[in-house]
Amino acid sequence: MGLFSSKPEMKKGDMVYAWTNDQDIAKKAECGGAVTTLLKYALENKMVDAVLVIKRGQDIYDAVPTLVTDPKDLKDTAGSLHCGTVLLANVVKKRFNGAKTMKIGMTVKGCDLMALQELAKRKEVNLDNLLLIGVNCGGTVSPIMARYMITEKYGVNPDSVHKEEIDKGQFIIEYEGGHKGISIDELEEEGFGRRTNCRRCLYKVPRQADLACGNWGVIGEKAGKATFVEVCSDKGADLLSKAVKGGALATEAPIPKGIEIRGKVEGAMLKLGEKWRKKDFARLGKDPWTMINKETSRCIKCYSCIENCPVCFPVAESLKKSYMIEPGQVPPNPMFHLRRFAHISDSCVNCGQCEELCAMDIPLALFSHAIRAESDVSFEPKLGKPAYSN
């Protein structure tokens, strides 16, 4: 027998509401602690050699990409933190040796998803050494930003918040001596909120990996206390089924009003993805050449906008070596972020690490990812529709 068996009692395209029987994960968990559960399963029965996890650093701006092999160390991993921006298909890649040669399991976003299939494209990942749980994603918000947000808009210390949640279309905050929330969508009128490539991203449900999981949709009794899962291929469904007969979670059919509401909220997500596009891209006007040669003339040629990237990597040293830009000259001239535009001018993922890690603030995930956008437009009626979208 493989690392996963043939014949799953449970199948691609079931749902289910899940909760953990795990007491240690339950205190911890913030909607029924399915996906630490299943994680932590995994590991123990050897299905995967570690697992890929991040953890709360030194406050909850302080995200921590950990390798965890000890099953016990993951109730300590449970939660979410919506203000780490890493990209773990780069830690695959860079620290992991893109997971040739061990086995793990980790949580995925749809940019992390989105990465990990363009670096297998490349051969960079082994996909079928990654057992992948997707968790929905409504958006990212960067450190400094959640900072001076929280400062400024909420009129908190930023150090006194000890939790931070995205729920109800709000962003919640607790904080010594209270809790907070305001909306997203004035916070980001007003210039504050998610990453700016987080609020064009139209892959809210990471339906490409094993599972997809999350709280949409969960109503009823077992709101706030099960995960709602979605069970999105063969390797999903084994692990689902055995972490159930095994004991270490319990499940039940969805109530269908829930399925109608998740259904409803990835729609409104999908709906605030296309005005955030719109308005974004109408920013690079008529003659967009105009605005990005103003921009990029800040670029001090630090190369962390390629190495950064999970697409981009394999230019970097025909740039460094490229006849057609001066080696040493800052700013570089325009051929050397044309040509590294037109390199992932198909692939890039909008996952804004370019943007998040650039050095002078510039607005590369923008620029990035309209002409990713123009290039599926241009090949989607040859092509027909993209696997997903970002």
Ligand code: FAD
Second form
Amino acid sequence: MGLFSSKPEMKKGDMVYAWTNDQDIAKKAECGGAVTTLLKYALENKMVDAVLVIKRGQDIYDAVPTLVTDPKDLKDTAGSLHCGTVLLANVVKKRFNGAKTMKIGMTVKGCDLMALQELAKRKEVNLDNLLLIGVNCGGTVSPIMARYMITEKYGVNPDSVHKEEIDKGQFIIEYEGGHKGISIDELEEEGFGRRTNCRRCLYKVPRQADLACGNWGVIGEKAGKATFVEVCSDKGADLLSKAVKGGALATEAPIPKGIEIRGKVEGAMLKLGEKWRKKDFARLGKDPWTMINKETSRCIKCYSCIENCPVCFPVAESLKKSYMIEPGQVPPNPMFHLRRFAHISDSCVNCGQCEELCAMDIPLALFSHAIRAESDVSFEPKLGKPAYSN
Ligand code: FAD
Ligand code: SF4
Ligand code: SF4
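Having seen the form predicted on its own, could you give me the form predicted in complex with flavin-adenine dinucleotide?
Full assembly next; the chain just shown is listed first.
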């Protein structure tokens, strides 16, 4: 690990506080605008042909995947949307030919990154054509839950909320006439809060991206005004060095105490994720099939879970024609779900798309994730007993 202060060349392992020199980006950005500025620099300097990001649509619950080709338009895409649950990896595959014919710079959360890797294994995405700016991720709230939670728990009309943020463990809203924050622990104890797959997620700092960016560890004068950037690849080092040299971005060495805090918060989040895994997997009990059977008896065989899964999608057509699954039968016989579980058992990335998009609110991510967690133990015995066995 190296710390960077004023030397222009950066390398893998370096860490900096970074912020934009572009006032338009600074106004909209979450924490200083480094992410948007890096993407803008890459687009302006033809390191990529286009940039794929999430942009606010009609309101804070409307996260819209957006392809930008004019660098001037990037300022409108700055800011974090915690009620946005889109998997950008799927957008690359479905809408942009897996980046096989164009170079794309994009913002990725841990689940986007894992999904891109699974898609690349299946030759659906060309990772060489992607420039990946990772954002640390504490989790997202589904838009439906967000509206319900703001109505019931905050006592606020969700349509009057114009800003949301997650800060110091609280989900904070600003609305016409005030603002209110409630701790995420309290929200989740009462059944509100982040998606259940996010609670169980153990990928908080996306170090397989080219750069990993987040607000954890930014303390002192720059708190809230800069992003902590960890350089994770040569490509990331090159982009960051050039953006600084080109005057787009300002940086300074991180405060050592900030680095320590960042490590501690990441560790605490991983522990919390393990706690949720234990708690959620315990719901399956000693006879998981009973719960799976009961829940999937609501299935209307719409195929949404399969078509939106970054791992399972190749079986959609074969399932439609399978001799094991009678056409027109609803709910489908257990082979429908068994085939799916078998297919993703060692590859589920816990992105939660199956559950998020299920027409019948079946807790599919819980089932797939528990199966994956158990496979991990089979391949890697030192992980210990499956998380739900005690
Ligand atoms: P900006 O210049 O404002 O750019 C933000 C980028 O994020 C834009 O490209 C935008 O399109 C993209 N984006 C917005 N919403 C989403 C979304 N839902 N999915 C994917 N991309 C999106 N940092 C931490 O240190 N700890 C955390 O717990 C943490 N949780 C986060 C949770 C979410 C859902 C998101 C999106 C970010 C989170 N971050 C977290 C990162 C942090 O909020 C900032 O994004 C980061 O510090 C960069 O700030 P910036 O001003 O440089 O980004
Ligand atoms: Fe973030 Fe993990 Fe949830 Fe993806 S699954 S949105 S990386 S917490
Ligand atoms: Fe069945 Fe839900 Fe999958 Fe649709 S998304 S096929 S209802 S389990």
